[in-house]
Amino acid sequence: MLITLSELADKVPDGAKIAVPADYAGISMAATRALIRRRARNLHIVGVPTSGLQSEMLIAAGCVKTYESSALTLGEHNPPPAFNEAVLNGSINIVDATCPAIHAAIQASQKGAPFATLRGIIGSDILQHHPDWKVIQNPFNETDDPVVAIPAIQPDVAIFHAPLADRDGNVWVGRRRELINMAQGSKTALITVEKVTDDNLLENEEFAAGTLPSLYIGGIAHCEKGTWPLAFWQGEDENGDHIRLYKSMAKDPAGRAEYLEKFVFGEGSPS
């Protein structure tokens, strides 16, 4: 269960369609390099409920085929210049959504159900681009009722940074459970850990409500400080400085190519 950091990126063939965690919940901007390393192309990025500088990264490097989400952000940073110009040209495809409609279509993944409901899009004109979410009534109401059912999305693998793994292949989240519902939804997980333990942590009571078993995972890579220079919740600053440097260095093609020589292929890349 546990690999090195190059095995876990060969575990994503071209075209495989990720789902990736918002920046807050822990990002494996360690196994976003490695993957730019294997030149990864044509993946279908799956923002959940959005993405940021790993989204944002891979498409500067030409790994991305389609993004969907609610939003690709960099937060203070913004805006994105490869997702910008990437849109403008029509390089990638994007799929719109809503974070409660990104959410849904994973949960019922995660549940085994065709299809999420949701109320609160009906009316807005994110409806037109959809022609895969239906508008139907709601089948236990007699008068006018109608519901927006949303199609599951089963990503092939799921991909983020946890705290700690343990031998058995087990990895804690805590209260982040929308890293677990991610792996369930998948068809497997790839996961990047902070440290691991001998014991485990299935039979922690402390750990244990908040661990996912090994059976969602396909592979775990030990990888400290895995999410530079994105912040980590168990601990890790963000790093400022760097991120607007990629700023000021991604405006264009020839300045993404030298950033991504030096901070991904290069020995400025920390993993």
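Switching conditions: you have the form predicted alone, so give me the form predicted in complex with another copy of the chain.
Shown next is a single chain and nothing more.
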């Protein structure tokens, strides 16, 4: 099940709906660069529940048709130039949601349920603009009780970076349970990992509790510092200088092309 980064990127077809986690949960920037190198097109990104530099760079590289999430944020490095330009000129479809609705839609897919219901949201303008949600009457209440019905989102593939895989193809994600939900709610998962261990993760109950079994996984690439230049959990720190460099270069399409040439197609990044 261990494959190379470029093999991993080849498993994501053009037009695929890809689920990616928020920055705190382990972003596979290595897979992101591999997708840009294979010139992926028309991707539908689902940021679970938000996304950041990963989606900004995929948008900058022209890989994205639709961006569906609750936010796109570079944190202290906001605003994201390619995303904001795409929003303004309408060059990508934006589906704005709210974090718990994204989680609920992914979890509905994980359960094979047609839709989930949620409290809240009613009164937010995102509801009027969302192409998929419906407000329905709670069938268990005889008085007026509108609830938001949120159809399942089943991505074609979940893509993320995790600390550890074993040689049987199981991956440890620890307390980042949304990664388990994303993988099980998607048709498959493609994962880059910091380390590979010879011990089977499921044979140790402490590790098993935080392990995604191989059944749900379509490929694993061993890739140290796979989140660079983003932080990774409590380990790898964010490379703020590099993100500032991206920001300074990415002000316009020409600058973005130059950045990608140097740091994605070229030798300027660790993966």
